[in-house]
Amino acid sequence: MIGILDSGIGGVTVLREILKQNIHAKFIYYSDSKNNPYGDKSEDEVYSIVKTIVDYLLDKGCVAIVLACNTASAICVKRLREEYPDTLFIAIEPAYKMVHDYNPNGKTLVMATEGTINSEKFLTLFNKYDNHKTILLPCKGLAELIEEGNEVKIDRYLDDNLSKYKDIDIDNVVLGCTHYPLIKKNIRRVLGDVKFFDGSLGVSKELVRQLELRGITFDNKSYSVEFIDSSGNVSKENRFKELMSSDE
């Protein structure tokens, strides 16, 4: 069994990539919308919340846990690996290095939560690959709007926060929160035909690689997904199922 942990339903973008890798396992997707957002909490608070969920997923029988939340990954994965040395943790991170690899001279906008942008893990990555043509944009409240699924509010938010970048010809947009790939069309409406980078594909391939290295296999003929939301809100599961079947 494999656990997928996110502060809400945005991690569906990671799960969809993982399922493309033909891993025939039982998955538990844990949506922690009760404590969403993580990005405006202290590091100790985020770690305490994530540790509680990890303990729950381990009790359910998970042999690997994917942190499909950039804030949780940035803050927690090092401590989790130290505290649970026998557990496989796969952590997502903003795909800033991908920009360096594919378009190192382009103008880049990094959209992420404040917690991710201010984290030591991200700043180390950023300082290593910064081409001095990069804007870091903390998107406070955006993940919650995507969680809600209100297109009018999302478009208003993007107009208010992205319009000032329309005239500087942004080439690349790093989507530093797993919710953000769900609104690529909305972002393009404001910024034009930008190239998007996110960490979902990298996480899916790293999960496969680590499972093979550890000799972890599953006997299922196909995959199955169990959805759990900490708030108990039925609408969250309905939104999750809707996004799982979406092409965007």
Second form
Amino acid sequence: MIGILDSGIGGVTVLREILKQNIHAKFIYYSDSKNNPYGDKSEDEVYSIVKTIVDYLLDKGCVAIVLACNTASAICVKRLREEYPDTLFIAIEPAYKMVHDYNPNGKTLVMATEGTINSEKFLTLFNKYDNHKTILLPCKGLAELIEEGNEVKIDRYLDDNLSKYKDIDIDNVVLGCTHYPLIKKNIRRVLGDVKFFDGSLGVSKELVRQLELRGITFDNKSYSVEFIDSSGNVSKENRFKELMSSDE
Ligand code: DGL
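Given the form predicted on its own, state the structure of the form predicted in complex with D-glutamic acid.
Whole complex next, starting from this chain.
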């Protein structure tokens, strides 16, 4: 069994990519909407929340855990690997290196939570590949609006926070929160035809690589996905299923 966790339904953008890799495992997706958002919480608070979920997933029998949340990854993965040395953790990160590889001189906007942007893990990555044409934009409150699924509020938020970048012709947008790939069309409405980068493909490939490296295989004929939401709100599962079968 493989556990996937996020502070809500955003990690669906990662799970969809993972499922394309043909891993015939049972997946358990843990949506922690009760504690959403992680992005505004202190590092200790996020760690303690994530550790509880990790313990739960390990009790269920997970052999690998994917942190399908940039904030949780940035804050927790180092500590988790120290505390659970036998567990395989796969962690997403904002795809800033991908921008460096594809378009190193492009004007780039990095959108992520405050927790991710201020983390040591992200700042180390950023300083390594900084092209001096990059804007770091902490998007406080945006993941909550996406979680809520309110298009009007999302568009208003993007108008208020992105319009100022309209005239500088941004080339690349790093979607540094797993919720943000769900609003690509809303972002394009404000910024025009930008190129998007996110960490979901990198994480999926790393999961396959690590499973192979450790000789972990699964006997099932196909994959299956179990969904759990910490708030117990049934509408979350419906939204999750809807997003699983869409390209949004
Ligand atoms: N989906 C999350 C991320 O990738 C977290 C959003 C939040 O809970 O603030 O950072």
